[in-house]
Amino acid sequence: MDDTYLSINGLSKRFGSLSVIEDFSLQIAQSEFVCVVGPTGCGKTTLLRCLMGLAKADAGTILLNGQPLSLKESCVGYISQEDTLMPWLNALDNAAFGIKIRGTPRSERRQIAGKALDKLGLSDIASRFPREMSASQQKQVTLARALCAEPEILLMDEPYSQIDSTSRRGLWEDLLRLKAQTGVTVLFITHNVEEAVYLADRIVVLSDKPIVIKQDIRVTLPFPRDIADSAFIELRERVTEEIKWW
């Protein structure tokens, strides 16, 4: 495509034997928001890992925006699932805890994690602590910290499988929102086919490893979308098809 901001070519991993990802390659435009779903164990973290180079891979090109990814040089943000809120920290001081590692001034920081937070609706919350917020707010603190680097690209490896259906919704529209706001391109592993179909603008299915596209699914329902709708449940099932093992 030719206005290709996220570029992955070639890329291969392999642990010992185990070819996980071979020859690899996805192109993503700015803004797009995209949502990788396969088999579970497939790869897809670590597809992002190689991304964030917490895995080296073994081949290929990654680059963004025409540059080689690198996280020391380009502002992409990264939320995993797992908790990585400090518990001696507040939700501010959480959100701004990125950006004090890159050495913004205190009052900066907290003024930049102010406007993060209020972005998410979450001023509220500011002085409170991890244990005193629900795990959806957790999350979004989270989300609110990567927002302070004014990241080009969020890469969000299954960010809220932890999260209970109910506040899933929830988190969803508010991802959706600040995308609608911000623009920001939106890299976004899951094994969740309905969070798929209700985020994305494409559905990139992938194989059992080594993982191949099956299919590159281009979702033209219109937001907000509904899960009740009858096209909404005839491309959750087409997904979910694709991915099964057999």
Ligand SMILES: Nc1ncnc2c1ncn2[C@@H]1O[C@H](COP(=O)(O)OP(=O)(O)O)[C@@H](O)[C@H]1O
Contents of the next structure:
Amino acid sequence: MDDTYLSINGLSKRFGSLSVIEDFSLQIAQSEFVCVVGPTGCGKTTLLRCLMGLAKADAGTILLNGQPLSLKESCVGYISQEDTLMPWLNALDNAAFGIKIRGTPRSERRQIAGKALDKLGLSDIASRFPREMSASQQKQVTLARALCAEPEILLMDEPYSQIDSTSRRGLWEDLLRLKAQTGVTVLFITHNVEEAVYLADRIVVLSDKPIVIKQDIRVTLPFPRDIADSAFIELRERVTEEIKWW
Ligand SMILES: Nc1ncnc2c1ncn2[C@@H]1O[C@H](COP(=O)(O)OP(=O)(O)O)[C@@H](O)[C@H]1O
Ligand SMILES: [Mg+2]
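Right, the form predicted on its own is done; let's see the coordinates for the form predicted in complex with the ligand.
Every component of the complex follows; first up is the chain already shown.
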């Protein structure tokens, strides 16, 4: 049975003479959590930007559930590498900001945002401004903002790379809980191999540009995963060996 949900086929993107993506294909099933790892500058962000239509692909098709992704933008939650909050809005209004463009009335927006914050255990910081939040709380609010649109798929570009390792563990747990509760499909870019092994159902290892899938690894370790477990360490080392960008 073909259970493809997100289907990327023959995608190509160049910047002048620099070929970043060339005839790239990747299929993702519904509710799959796919981590993409690869060297810095290989084209991971460009890939997501092509998916979002923020960069125009030179060739290829991107389908979500059989329809062009460009027609289904409202199904997609995108968290870019630089995503930040509006400093003049509190957590609730920052979360609600994501659906402002839809023309949803303010009171309804705030109600939806309140639920999104609640889902991530952030209700008690709803009235705080970004300067009053920790870095990881700020990241959680950007996720809540994406959740307001009830996305079927989340595209996340190295969302936790600036977060200290202790707080990051909490963010991982929250994301896994969200996934278990909602069944959302996730395409998650990271260069942190431990993060990929902790979160993913599948790890896609990319080569340097033009990106090629070097390895496509199904991760069958049961949840909750233990970073000190020997099978975990073995897989982490295997993926690290595959990447070797240093
Ligand atoms: N708008 C652009 N114009 C020219 N080159 C770009 C542009 N965006 C990205 N690149 C180049 O494409 C390559 C891939 O970049 P990027 O997708 O950001 O990599 P990654 O996210 O994997 O670190 C890099 O060499 C980068 O310099
Ligand atoms: Mg990037």
